[in-house]
Each structure stands twice: as structure tokens, then as C-alpha cells.
Amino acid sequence: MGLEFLLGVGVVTALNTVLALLLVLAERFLADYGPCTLALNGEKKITVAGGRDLLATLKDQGVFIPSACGGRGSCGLCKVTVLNGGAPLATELPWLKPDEIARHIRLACQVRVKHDLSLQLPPQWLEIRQYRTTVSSLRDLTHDIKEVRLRLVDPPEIEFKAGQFIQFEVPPYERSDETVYRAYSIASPPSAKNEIELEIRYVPNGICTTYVHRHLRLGDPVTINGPYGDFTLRPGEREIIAIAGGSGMAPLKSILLDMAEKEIARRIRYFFGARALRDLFLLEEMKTLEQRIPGFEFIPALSKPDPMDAWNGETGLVTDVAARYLPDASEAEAYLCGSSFLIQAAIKMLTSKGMPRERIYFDDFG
């Protein structure tokens, strides 16, 4: 009886899965809604064709929405207002805040365009262009981490803010039959307007660091938008800790340069976590700074060192290094970069140190 029960339970389970992929086919490629307008901020006005998300439609139409996931539902950055789209969708519910359904905000790439949109963008992403590039450089700082360096081709020059990021487009290829886009951080100074660099960790499986890694050649073509963000240096003169591991160093670099070439002094704590030493990476360049910004500190450590590392640093979780440091952070401000686990770990004892939570910075990729 137990076994029949299975199988039934079995049989209705794998009945309404074909069923639900066949109401999404349906819906992909069988609803035709005709063209649809969607009026921008009450001014802009476009005619698009309906079926499609909204985050897809608008980077048609040369309207960039930031989104780290490239539209899965997976990090919660392209929220917009849908004045007229109705209620938020069960998948859309994990990154919106009460408030924020109150006031109409949508996941751009929850939303099906199927009739006429009134949409509120920030009027900053009305600026954000696309941008044509080749790759000028390939590096290997690590066994997992490729620096990558774009120059750019059309437009031939990029204003961007230091500590901001770009969305890297891929093509087609064996790991995926469709254009998918990811977001990353620009490690290189604002000044350096023709080419940016990238510090891109290797993913097992994924689409974009898989492609990066093993397909990515010398002069091959890569598209970008941007640049997003508001993970850039506050002005004032508190003490600044920074904590970061793996690819995070990149948006961190890129403010430490700015800060050099524009003579900013202020003190500088920054706390690097890496596994062994093999994972680190910019020592040099770091040492280099130290010297450059007047009050600079960089202070890594290693989680688990190799024994053939002979490691004299510190060691240990990245965060309970800091926490070491820091009897007291309460007259601070922090800028933080890496997994969500880094994040929420170094946004507990930076609190726990007295630091207000609206003095902590970062980029949320969900």
C-alpha cells in the first residue's frame, strides 16, 4: 500500500510539473500581446512588443536595469516602479520590503510585459550606456581569479565613479544557447577612461566565469553596460574599515587608486581574507599604496593556511581577525566586498563594535 501510495504521489507530481512547463511554453511562445507602450518617469514613452520581461524589454530598448543575477530572480537589484502592474509575484516577495510593495516596486525581471506599463526609473540608469570593448589583457592572479582588461572601442571612453560596477555580457556557447549577463566590479581608477580591469573568480558550472576562464581570448569582442552602483567612498574624514575576500578586492582597489591619485589621506584599515596563500593575490600593489595614501593599512589573513605556507600573518576567519582590531568602531565608517556569508558576518561584529548599521557599506548581489 506504501509503495502504491508513492507512485501515485509520484505520478500527480510529475503530471503537474509537464503541466506547469507546458503553461510556460504556452506562455512564451503562444500569447501574443501585441505592442505594448511603456511610459518612463511620465515623460519617455516606447512601443515594445509584449510577452517578454520587463528587464529584457527595456535592454532592447537601451534602458539598463542593474541586475548582478542577469534576470534570474536571484539578487533583487533591479527593482523599479510598476505604477500599474499589479501585486508582486511569489518569487518577487523574498526581496521586497513591506514599504516597498506599498509603493508599487517590482523585479523588473519578475514582470511580463502584456499591456500598456507606467514605469519610475531613477533617472540615473536614463544615462547608463552600452558599451563595445576587446580584450587588452589576461592575467592569472590566483589559480581562481583572472584579471581581465577592456578596452573600450565604441563609445571610446567610460565615466565611471570608483568602487562602481559594470554588467559583462556572454554570448552564446556550449554552456548556454542564449546572451546571459553578470555583474562586476571595476578594479582599475576612474582616470583610466579607455580600459577597465576585472578581477573575475572562477565559478564551477557557471555560465559567465566559465566563460571567461576557459573560452576568453586576446582581442576577442565583449560587450558591457554601466556603470551601477553606489558602493563609492563617502566624503569626511572618519577612519574607513574595509573588509573584503577573493574577487572583492576589486571594487576596494579601484577606490584605494582614486584615493592615491587624489592625494585623500585618511586612515585605512583594511582587512583581507583569503584560504591559504595561494588565494592570495596584489600583495605587491598593496605594499605599494601603503606607501602612496598616508594613514593606509593592509592587513591579510588566512583562514587555513598551508603548512608549506609558513604563514607568519594573521590567521583566521577574515571578520575575527578585524574584530581584534577593533575594540571599538563606533567613530568609523565600513566598506565591505565578498559572499553574502563575509557580508552578514562582518555586519554582526561591526555592530556588536558600536558602528552605526547605516555607516556600513556595500553592494548587495543577493
Ligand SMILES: Cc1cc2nc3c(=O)[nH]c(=O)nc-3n(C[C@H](O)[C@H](O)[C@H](O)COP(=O)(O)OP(=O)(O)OC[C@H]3O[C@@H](n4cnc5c(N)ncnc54)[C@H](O)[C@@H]3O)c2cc1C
Given for the second form:
Amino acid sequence: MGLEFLLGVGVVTALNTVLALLLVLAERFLADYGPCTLALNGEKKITVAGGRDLLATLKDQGVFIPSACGGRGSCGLCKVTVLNGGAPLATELPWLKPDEIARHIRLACQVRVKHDLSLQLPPQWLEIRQYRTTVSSLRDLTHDIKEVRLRLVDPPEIEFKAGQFIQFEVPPYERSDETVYRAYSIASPPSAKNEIELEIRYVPNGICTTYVHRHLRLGDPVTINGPYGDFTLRPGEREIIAIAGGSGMAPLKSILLDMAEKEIARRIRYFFGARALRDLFLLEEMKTLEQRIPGFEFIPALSKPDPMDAWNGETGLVTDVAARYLPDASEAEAYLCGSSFLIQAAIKMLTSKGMPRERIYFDDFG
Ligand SMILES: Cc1cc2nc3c(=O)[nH]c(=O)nc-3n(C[C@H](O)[C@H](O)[C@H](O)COP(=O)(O)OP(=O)(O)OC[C@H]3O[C@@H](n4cnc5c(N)ncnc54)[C@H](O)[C@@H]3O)c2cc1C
Ligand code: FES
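Given the form predicted alone above, I would also like to look at the protein as it appears in the form predicted in complex with the named molecule.
Entire complex below, previous chain first.
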């Protein structure tokens, strides 16, 4: 009896699995949704071929949605309001808060265009453009961080706010048989409109960073789109606490250069975390900025200095070092940039020092 029952369950499960597989294959290879209309903000209407995801479909139409994972459903940045898009998929739920679901927000990379859709996008997204650039300089900042300068070709200038990021297009190459996009913060100031600087840290086996570190050459063409993001300086007089690690330096460098150019004088303490001396970079630039911005102090901290480093600066995790400097952070505001681990640790530390959560701004690089 028990064996028969188990066999029955096994057969039903196997049949269900085969059926689900057939449905997925039919959806992929047979479904033809024909032309669909996308209505943007109740005004602009575009006709597209149905069948692909909304993120890629819009990109082909020159409408760019923020994304850092290139459509893999792992960054949660591509949120759009799809008024008639139905319920979110299981893959979207980790990224959507209950109030966002109630407001019909979906992840554009997870929505398949199968019928006419009515979309609400922030108007500034319609200004986002694609740019053709060429590599004008490549420089090693550390053993695993490269500075990449891109000269704008078409259009020849880009407008952005200090702290924003672009998406870098990686063409198919030996590690990837399709075009992929990754997010990189702009490290140069907005005044430099015809050339932007990126700081890209090598991630072992990473598609984009392997391309940049091992294949990209001077003069190569690179397509980017942007700018994106709201990791920008809020106006006001409050003291600024900045905490970053590794390539998290990039947007803060842009913000600091912009402040220096605009002669914005605010008290800023910038805690920068690195493992050992070989992971520190831009020390001279930071010293120069200390001269240019009254109230700016750069505090590098090494978590595991090498005995050969002869380091006599701060040691320990950068968040622990910052905690030692900050008995009370209730009146300040914070800008954090780097790995998720650093961001979470910094938020915990700053709120424990009295900083309200809504005054903590961050870019989480993952
Ligand atoms: C808003 C934003 C701005 C960013 N700005 C910068 C920047 O200025 N400079 C910069 O270097 N990076 C930045 N990043 C990270 C960047 O977008 C990529 O995620 C990173 O460069 C890895 O891309 P990849 O294609 O090489 O790796 P992938 O092929 O995407 O990943 C390969 C493997 O590495 C893991 N992985 C992915 N990212 C990381 C990471 N950062 N650290 C450790 N493991 C990882 C993945 O889980 C995967 O297993 C930013 C991210 C965001 C969201
Ligand atoms: S593009 Fe990253 S989750 Fe959609």
C-alpha cells in the first residue's frame, strides 16, 4: 500500500515536471505575441515586438532603466510601475516591499512583454542616453583596481550629478556569449563633460571586470548608458560622515572634486577602508582635496596591514575606526559606498550613534 502510494506520487510529480518543462519550452520557442504597444507615462506610445523582457525591449527603443546586474534579477534596481502588468513573480518578491507591490511596481527584467502595457517612469529616465566612447587612458591604481578614462564620442558630452553611475556594455567575448551591462560610478567631476573616469575593481571570474582588466586596450570603443542613481550630495550645513572601501572611492571622489570646484565648505570626515597598504590609493589626491575643501579630513584605515607596510595610521575595520571617532552622530548625515557587508556594518554603527536612518545615503556595490 505504502509503496503503491509513493509510486503514484512519484509518477504525478514526474508528469507535472515534464508538463512545466514543455510549457517553458513552448513559451520560449513557439509563443508569438506579435506587436505590443507600450504607453509611457500616458503620453508617449511605442510599438515593440512582444516576447522579450521589458528591460531589454525598452533598451532597444532607447529607453534605459537603471540596472546593475544586466537583467539577471539580482540587483533590484530596475523597478518600474506597470499599471496592467499583473502580480510579481517569485523572483521579484525579495526586492519588492508590500507598498511597492500595491503600487504595481515590478522588476523590468522579469516582466515579459506579452500584451500592451501601460508604464509609469520617472521623467528623468527618459533623458537617459547611450554614449559611444573610446578608452583614452588605463592606469593601475592598485593590484586589483584599474582607472579607466573614457572619452565621449557620440554624443560628445555627458551631463551628470556627482555620485551618479553609468552602465558599461561588455560585448560578447570568451567569457560571455551575449552583451552584458554592469554599473560603475563616475569618479570624475560633472564639470568634465567630455571624458569620464571609472575605478573598476577586478572580481575573480567576473564577466565585466575580466573584460576590463584583461582585454580592454587604449583606443578601444566602449558603449555606456546613463547617468543613473541618487547617491548625490544633499544640500545643507550638516557634518558629513563618508565611509567607503575599495572601488567605493569612485562616487565619493566625484562628490569631493565637485565640492572643491564649487567651493562648498562643509565639515567632512571620510573614513576609507583597505586591507593592507597595497590596497590604498589616491592618497596624494585626498591630501590635495584636504587643502582645497575647508573642513575635509581623510582618514584611511587598514584592517590587516602587512608587517612590511610600516603603517602608523588607523588599523581595524573601517566601521570600528569610524566608531572610535564618533561619540555622537545624531546631527550628521552619512554617505556610504562599497560592499553590502560594509554598508550594513556602517548603518548599524551610525544608527547606534544616534544618526537617523533616513539621513544615511548609500550605493551598495553588492
Ligand atoms: C550602483 C552601483 C555602482 C557600482 N560602481 C562600481 C564601481 O565604481 N567600481 C566597481 O569596481 N564596481 C562597481 N559596482 C559593481 C559592478 O557593477 C559589478 O557588480 C562588479 O564589477 C562585478 O561585475 P562582473 O561582471 O565582473 O562580475 P559578475 O560576472 O557579475 O559576477 C561574477 C561573480 O562575482 C560575484 N560578484 C559580483 N560583484 C561582486 C563584487 N562587487 N564583489 C565580489 N563579488 C562579486 C557574483 O556574485 C558572481 O558570483 C557597482 C555596482 C552598483 C550596483
Ligand atoms: S536588472 Fe537587476 S534586478 Fe532587474
